[in-house]
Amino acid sequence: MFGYVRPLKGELKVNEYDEYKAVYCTLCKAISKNYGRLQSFFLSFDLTFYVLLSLNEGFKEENKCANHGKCIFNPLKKCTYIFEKEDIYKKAAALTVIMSYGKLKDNLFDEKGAKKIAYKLLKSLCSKAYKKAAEDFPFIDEAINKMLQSQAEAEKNNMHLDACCEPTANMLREICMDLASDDMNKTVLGTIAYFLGRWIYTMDAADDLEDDLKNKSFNPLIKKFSLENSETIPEEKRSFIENECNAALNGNISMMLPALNLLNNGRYSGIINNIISLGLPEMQREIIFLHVTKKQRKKEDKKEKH
């Protein structure tokens, strides 16, 4: 996915931050174990949130186990691995592989020249892992392929922002509802996932707006703000566009909060609340108002991850 869904670290309790890192590291290890080390490079914070939702639903204290080991990327770094036997890690690993493969196909279609050749090579290297993940969890593969087809259709027809958000929102709702233990929790998780999907798509569109204007690429915000004849965001419109994007994103968060209040009060409720109530707004602030670039975020993420 995109790495937007993460906690506000400064507001986590010490034990919450330690457990968040442990879940992240365990997922990284599960991806490498089940689908190859190359696939671990596609791990994002978004998938850690997916694991937290599942573990929060079905956590049993007696099943808790933790062990310390070396990071698979940095032998000098020690990691804590927890709940390694939980099936959710393999499912999240498959989700990572299938989604990243779909993103590679999308990039291959959009890019030209050397980048297109690079994506073609990477797609070839990832095809075996993708096939295995799709065989392990066919319903995830079906949901993501349906999303990619609907997304391509919406973009081809230059649809408005709401329509372009729907494929991602519906896919996440379907996949997260599968984590629920009963009908009530299906509704709760489905609502959180649906509006989170809308938030992610809108956040990505806002993050890419400058680049898409420059490259003449599709972005629903270009149509929304009548920027078709612009190569950059006009300064006289910048403040208005920033505030409108922020308001749209806040609207999606506000729709998650009632469902969040109905979420099971499990082991990871505090971290999940932090991510939605604090982490998402902080990501909006960094990208929309502080203009922190993807390159800058990747640099910081690399320090934190490995």
Second form
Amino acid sequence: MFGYVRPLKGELKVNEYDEYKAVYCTLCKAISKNYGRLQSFFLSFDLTFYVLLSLNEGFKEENKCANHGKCIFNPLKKCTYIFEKEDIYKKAAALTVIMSYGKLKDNLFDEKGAKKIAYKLLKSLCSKAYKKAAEDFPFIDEAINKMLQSQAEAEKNNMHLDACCEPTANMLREICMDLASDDMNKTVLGTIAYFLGRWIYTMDAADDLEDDLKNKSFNPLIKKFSLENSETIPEEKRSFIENECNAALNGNISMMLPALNLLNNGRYSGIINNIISLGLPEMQREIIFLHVTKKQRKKEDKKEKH
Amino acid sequence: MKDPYKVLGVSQTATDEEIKDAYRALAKKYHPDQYADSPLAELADEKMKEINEAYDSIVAMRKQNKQTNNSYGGYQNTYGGYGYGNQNNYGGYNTASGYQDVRSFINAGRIADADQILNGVPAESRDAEWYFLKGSVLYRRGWLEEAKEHFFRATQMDPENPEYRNAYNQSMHQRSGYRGGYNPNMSVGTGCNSCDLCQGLICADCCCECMGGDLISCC
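Same protein, different state: after the form predicted on its own, show the form predicted in complex with its partner chain.
Entire complex below, previous chain first.
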């Protein structure tokens, strides 16, 4: 997806950091094993969070068997792989594949020229993996397709921010509620996922605002701040817009934290807490106030990844 | 029943003070104020009851032990006990409400029904209360931005009303970053970096030299 949902590394314990990395690498391997090596390029922090949530849910006992192996991408690097609960990793792998395929379709729709051809090629390369993933987990495929459809509708009708957040939020809620072990946890996980979905969508909109203004693409914030006639963010409005976006994001976090208190105390509670209460605010700081661009972030991530 | 010590997350050998602290921390975590208007209220209430019971039973157990040991005087129960006191209740404030049915739907959690009635009100007869109730409906659905706009509108139309003002203030407070999130104006304790450290040392050296001593001999 977008890579916004990640821990604040400096505040993780060393063992938590190792565990996070191991989950990350295991997910990477699971994607490659189930859906082909190409798909591992779509590995993301967001989906790692999904794995953490689902592993946190059912299993308190520590019976993981860690193995060291070569990294799929970098033969010089060693990774830790955990061999357990392969079905959970497979589900997350399928989710990665289906989501990135959906995003590809979306991009294909938006782009023109050479980029469009590149996306077309990539899409045809991915279609086999997508079909397999959709077959393995039809309910995920259904949820994502529903999201894409209502997203397109909301954008077509130029709806306001809340309505535009709804498809992403609902999709995440549906997918995460599936992880719950009982009804009460369903509500808790559903609430976290719903507001996380809203947070992600709003963050993406804030992150893309500058580009979308330039390219005249849809962005719900354009309507919110009445920027219909400008090609860049006007300087006199910039700090107001930044603060408003940040406030909207804070609102979502303030709804997630009470739910987080009620989440089962599990193996990864520490990391999950870190991600929501520290990692997300850090992203707000970096993207909204420090204007760290997507390119810069990708570069940073590459150092860590693979 | 669960082990009360486990519920509070303390060891059996913890002091009374530690137990009280653990209890207070948990009570803060599950405090019903955070869960007003939330579908999680029930679950939070359950947790709250659990820790209340655990704390009570530990206090009772220790009191008994102390009486049998006959070493200390009676244990003073100083905790106030947290519980549901002031859940937001729509309808309590405004007896002359034109939207009694909407308020009772919201109280009963029937958000869709409440919304339907509200949407049926023609645009020209929408008053401050309408905006407040519509905001409440939106808030419960999780549409925080729209909810805030509606609360704002309600406070503008009727600035004196404490109910509307409370709702708006709460929205703004959530957005401020004090309840989680990021606040650019909040100073973060960053400690001192290496530059600060050197500066401090040089300063200390200067001070020492003034007094005739020396901290860093080479300068």
